[in-house]
Amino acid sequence: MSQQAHYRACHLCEAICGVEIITEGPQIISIKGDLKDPLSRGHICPKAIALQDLHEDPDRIRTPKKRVGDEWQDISWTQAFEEIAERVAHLQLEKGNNAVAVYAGNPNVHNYGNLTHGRVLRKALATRNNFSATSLDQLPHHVMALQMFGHQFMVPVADIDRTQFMLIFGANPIASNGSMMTVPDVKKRLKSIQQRGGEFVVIDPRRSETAELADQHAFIKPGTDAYVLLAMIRLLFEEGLVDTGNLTQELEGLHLIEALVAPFTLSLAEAQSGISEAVIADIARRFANADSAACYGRMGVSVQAYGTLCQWAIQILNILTGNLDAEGGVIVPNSAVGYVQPGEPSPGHLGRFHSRVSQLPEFGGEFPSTVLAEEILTTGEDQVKALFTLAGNPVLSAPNGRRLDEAFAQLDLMVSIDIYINETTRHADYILPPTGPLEHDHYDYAFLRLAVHNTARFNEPVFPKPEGALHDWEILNGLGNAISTKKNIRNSTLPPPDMLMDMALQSGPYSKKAGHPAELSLAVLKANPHGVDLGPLQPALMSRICTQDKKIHLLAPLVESEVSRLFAQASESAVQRFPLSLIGRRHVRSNNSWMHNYHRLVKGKPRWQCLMHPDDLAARGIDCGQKVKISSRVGEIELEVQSSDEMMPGVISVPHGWGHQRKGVVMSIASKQGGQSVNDLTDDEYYDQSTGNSALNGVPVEVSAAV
């Protein structure tokens, strides 16, 4: 049997590195980086090698499952669709459409069939109770894109390959390979900044892998980034460093910014953040005076109590220094599919309606996931009684996971489209497993529109679809059709996602229709398995702006209210019951909970311990390696602690996604791992008040020796 080479992108994180997979019949012989991929340039991390573990995993579900008592029974697709549709139709007839909720997890954006066909199921359910992982990690980016540029997907990314100064708040791209910024081979790209005479600076409560390589690292108290950012903006006005360049005439509200940030002095920023006035001022001046500069912030600033304000301030810093829509600054990528321009659908909306219990605003038709548990547990009209989860594990990824555990156990019906029996799906009545990632085609719709270099590639399946299996889009079509039929409503199914991508490619900016020499189509991408290089990012924001007046809106009511709230908080006395601050931690071998059942990724030293500064340990009489109790308002966990001077005093770090020992989980490797779920500590009542986005960083905690 001869060997065959397959070229595609690894889908296990946002970097989408190109890989070469050598197979011999049904066996994978090797996986290595694709040297001809124009975006990743041969780079891969250990996750790509683990694609083999995922494909061969004996714990992966391959047939539909139905819960009967405490047992799981294999059933046919026909039976599954029929029974689920019957129960949904009966429940919604009795309780109303909003009695059913949908939660879409992080893996959905790694699989284009879920992205293109999720709407088929949602249309059939016709519920307003929609939730997703968006409000657990990236909602502030989209809210600011909508407010400033008129569309939720007009998210600028750093032009890292041409910048001379990169300022990074609360991000560790060397471990994440970028997030909300698709940047494979990021270590080499960051070093290239230094090699061409530039620099990059990291502001983070932990001296992370990225901070270790930076020209400068400054420790910052979690949740105080907004004070530093606003002080930097104030300094630009004070010292005459504002230069908005070619965008000056396109800015609406510029004259209001100086007065808005006036209270945020360098001394206030130092008092709140722990970074000295001199350091803040020096970084701001170097950023403003650089030939080109890009400010980028991720989880540390997005997933905190002022996440939306931080993302606004980051864009203001880029705008005031002339670095928005400029080479070496931050640019909205020119993607082949999803190229946002005036008239594009789904621009987004905020606060058209509010959640039933806590009255938090929807965004783009989704409620913040922080309120999912209370919508299930609180009685009354429109109480959620049934839940569909699409490739999501909110018990481990959302705040106050124990409360979600409790809520899911009380549902009348739960259906999960998933490949594992995990901490969430163990509560399901039906689990519907799609094909594995190497068994279907794929186009990286979400991440190519956030890439630091414009490319396009189509991923052919490596292996044929197993007999009796269904792709995710086929499951969604089947469920949507069955439920619509039972409810006697019209709900057209959609054609395969490759057809939808082909239509998008042939009407996009690189198509024959647009007069572009690439003349992109699905056929062209199939003929170029390594991908097509579409060139560096190109400034074109004002030709694509989606606001009604074609201006960049620098202010919005929610920004003004958040600035007022932030300033008022500075004078409030701190609560001492939980004197430490909890932050997360990323590792290159661990993305989310669904990465922990692969031997190649979990082997080696354990990575789930709590990291804590030696002074904080000494003050509590705790030794390195000792088991400690970590407590928050909502719960407590016990975990081994490691002494580390990479932590800022007063801050502890625990990575998310661990804690697989719950009863009923069928993930043999993961269940043998240690660790606890950090989201048994994070607080579902601690969130960004402007959007409801979860605040998973800066959570008040205390640590004591375990008894």
Ligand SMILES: Nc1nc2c(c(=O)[nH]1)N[C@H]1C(S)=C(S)[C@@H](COP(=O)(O)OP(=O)(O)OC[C@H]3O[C@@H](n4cnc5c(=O)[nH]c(N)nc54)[C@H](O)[C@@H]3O)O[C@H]1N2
Contents of the next structure:
Amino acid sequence: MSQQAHYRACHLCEAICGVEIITEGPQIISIKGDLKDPLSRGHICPKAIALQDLHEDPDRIRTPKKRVGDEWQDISWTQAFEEIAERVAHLQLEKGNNAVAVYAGNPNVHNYGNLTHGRVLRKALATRNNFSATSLDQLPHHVMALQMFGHQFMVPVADIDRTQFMLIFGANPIASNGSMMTVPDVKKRLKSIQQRGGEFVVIDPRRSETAELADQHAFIKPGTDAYVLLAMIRLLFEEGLVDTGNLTQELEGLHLIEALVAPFTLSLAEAQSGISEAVIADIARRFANADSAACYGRMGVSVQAYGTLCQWAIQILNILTGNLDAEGGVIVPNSAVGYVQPGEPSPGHLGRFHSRVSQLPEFGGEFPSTVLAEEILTTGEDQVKALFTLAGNPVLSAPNGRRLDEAFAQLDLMVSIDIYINETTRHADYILPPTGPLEHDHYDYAFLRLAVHNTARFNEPVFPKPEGALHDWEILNGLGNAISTKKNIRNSTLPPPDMLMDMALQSGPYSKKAGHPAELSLAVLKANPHGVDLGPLQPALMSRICTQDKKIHLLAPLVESEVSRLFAQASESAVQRFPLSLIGRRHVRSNNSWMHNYHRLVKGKPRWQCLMHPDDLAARGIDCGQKVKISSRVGEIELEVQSSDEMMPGVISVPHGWGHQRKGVVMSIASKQGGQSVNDLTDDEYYDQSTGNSALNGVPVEVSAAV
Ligand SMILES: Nc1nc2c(c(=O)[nH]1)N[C@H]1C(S)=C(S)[C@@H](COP(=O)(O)OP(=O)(O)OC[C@H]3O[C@@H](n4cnc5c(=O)[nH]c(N)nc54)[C@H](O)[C@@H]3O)O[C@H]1N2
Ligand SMILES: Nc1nc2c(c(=O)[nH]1)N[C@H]1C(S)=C(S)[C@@H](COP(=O)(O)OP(=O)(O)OC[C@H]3O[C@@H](n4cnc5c(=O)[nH]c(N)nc54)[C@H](O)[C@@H]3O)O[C@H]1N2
Ligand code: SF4
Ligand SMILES: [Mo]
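What about the form predicted together with the ligand, after the form predicted alone?
So here's everything in the complex, that chain up top.
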């Protein structure tokens, strides 16, 4: 049999690295970086190699399953769609449409057919109870983009390849490979800043892999970034460092910002954050005086109690120093598909309606995932009785996982579109498994929109679709159609996602129609399997801005109340029962909750331990390597602790996504791993008050020796 080379993007994380996969018949011979990919330039991380394990994993389910008692039975697609549709139609007729909920997990954004076809199922279900990983993650970025620029996807990205100063709050791209910033080969890109005479600074409660490389690292007490950011903004006004450059005429509300931040002095910031006044002031001055500068913040500042305020303040810092929409600053990418401009669908909306029990606001038609359990467990009209999970594992990913376990166990119906029987799907009545990633085509619709350099690339499948298998989008079409038919409502299925992308490419900014020389279409992308280089980020915000008055709205509506809440909190005394602060951690060989069943990734030393500063261990009489009990308001877990001066005193770190020993999980390698789910500690009542985004970082906890 002859060998064949295939070129595609690794879809496992946001870096979307180009890979070269050599196959011989049904066998994978090798997986390497694609040197000709214009964005990733040959870079890959160890997870790409595990694409082979994922493809070959005997635990990956390949046929639809129905739970009968404690047994899983194989059933046909037709039977699955028919039975599910019957039960949904019956339930919704009796209890109303909102009795059914949907949770869409992270891999949906890594699989374009889920993005294009999710709406077929949603339309059939017609429920208000939509949830997703967005509210465990990047919701603050979308809310701020909507309020400041008029569209939830108008998210500026750091121009890392040209900046002279990068200020990073709460992100660890060396481990995560970047987020809300598609940045493959990030280590080289960060080092290049230094090589061209620039610098980068990291603010993080842990001396992370990224902080280790930085020119400067400052430890910060979790959840206090907003004090530091507001003090930096205040200093810009006080020292006459505000220079809004070309955007001056386009800013609405600039005069109000100075008064708003007036109470946030450097001394308040020092007292709250633990970073000295001098260090905060010095970083702010260097940022303002740099030839170009980009401030970027991720999980550490998004998924905490002031996530939305932090994302606002980060943009304000960029704007006040003339770095929004400027080379080397932050720029909204020009993607070939989903190019944000007036008229681009789904601009977003916040708080049009509220969740039933806790009255948290919807965003873009979704409620915060933190209220999913209570919507199932609280009786009354519109109580959730059935759940669809689409590529999501909320039991391990959302706060208070034990409560979700309890909630899922009492559902009348649960359907999971998923490839594993894991902590979440073990509760399902039906599991519908799609093809694996190498068996379907792909266009990186979500992440090419956030890339630090404009490119476009289409991937053909590496292997043909196995007989009898369905792609995610075909399952969504099939289920949506079956449910609509039973409910007697109109719901048209959609054509294949590649056709939809072709239409989008041919009406996008690089199309023949737009007069662009690249003349992009699906055929052009197929003829260029390494991807097409569309050039560096291009400042053009004002020609694309989506606000009605075409201005940038500096004083986003929810900011004033958040600023007051932050100021009031400064005088509250700390909770003594849980004096430590818990944060998360990512490792390059792990990915969220589902990549622990691959020997190539889990081999070597364990990566799930709790890290804690030696002084905090000594104060509690605990030794390194000992098993400890970590407790929070909602629960406790037992875990091995490692002494680490990477940690700021008073802060402990535990990665999420571990703890695969729950009964019924069918992942032979993962369930033999140690570790516990940190989300058995995170608190579903601890969230960003303005949006309901979970606060998974900065959770109050205490640690004691396990007995
Ligand atoms: N404490 C704490 N918790 C966190 C975080 C944190 O930093 N700390 N991070 C949060 C973040 S940022 C996120 S995005 C969430 C992620 O949490 P989730 O949204 O739960 O996503 P994953 O953990 O990636 O789970 C993916 C699920 O999809 C399945 N799957 C994988 N590929 C496919 C596919 O192609 N099709 C289908 N149908 N299924 C597939 C897997 O088997 C698995 O069940 O976790 C959040 N939880
Ligand atoms: N290898 C790997 N890569 C991944 C993932 C993975 O699980 N593994 N997950 C993917 C997903 S879904 C996402 S969303 C991205 C996330 O990408 P990142 O946000 O880059 O990843 P994290 O490692 O969560 O980085 C958060 C950093 O914030 C710090 N931090 C915690 N609390 C605070 C705080 O209050 N203030 C400040 N300033 N810092 C704080 C943490 O110590 C950590 O270094 O990664 C993606 N890539
Ligand atoms: S960084 Fe690793 S996991 Fe992420 S896309 Fe690249 S190869 Fe895949
Ligand atoms: Mo995420």
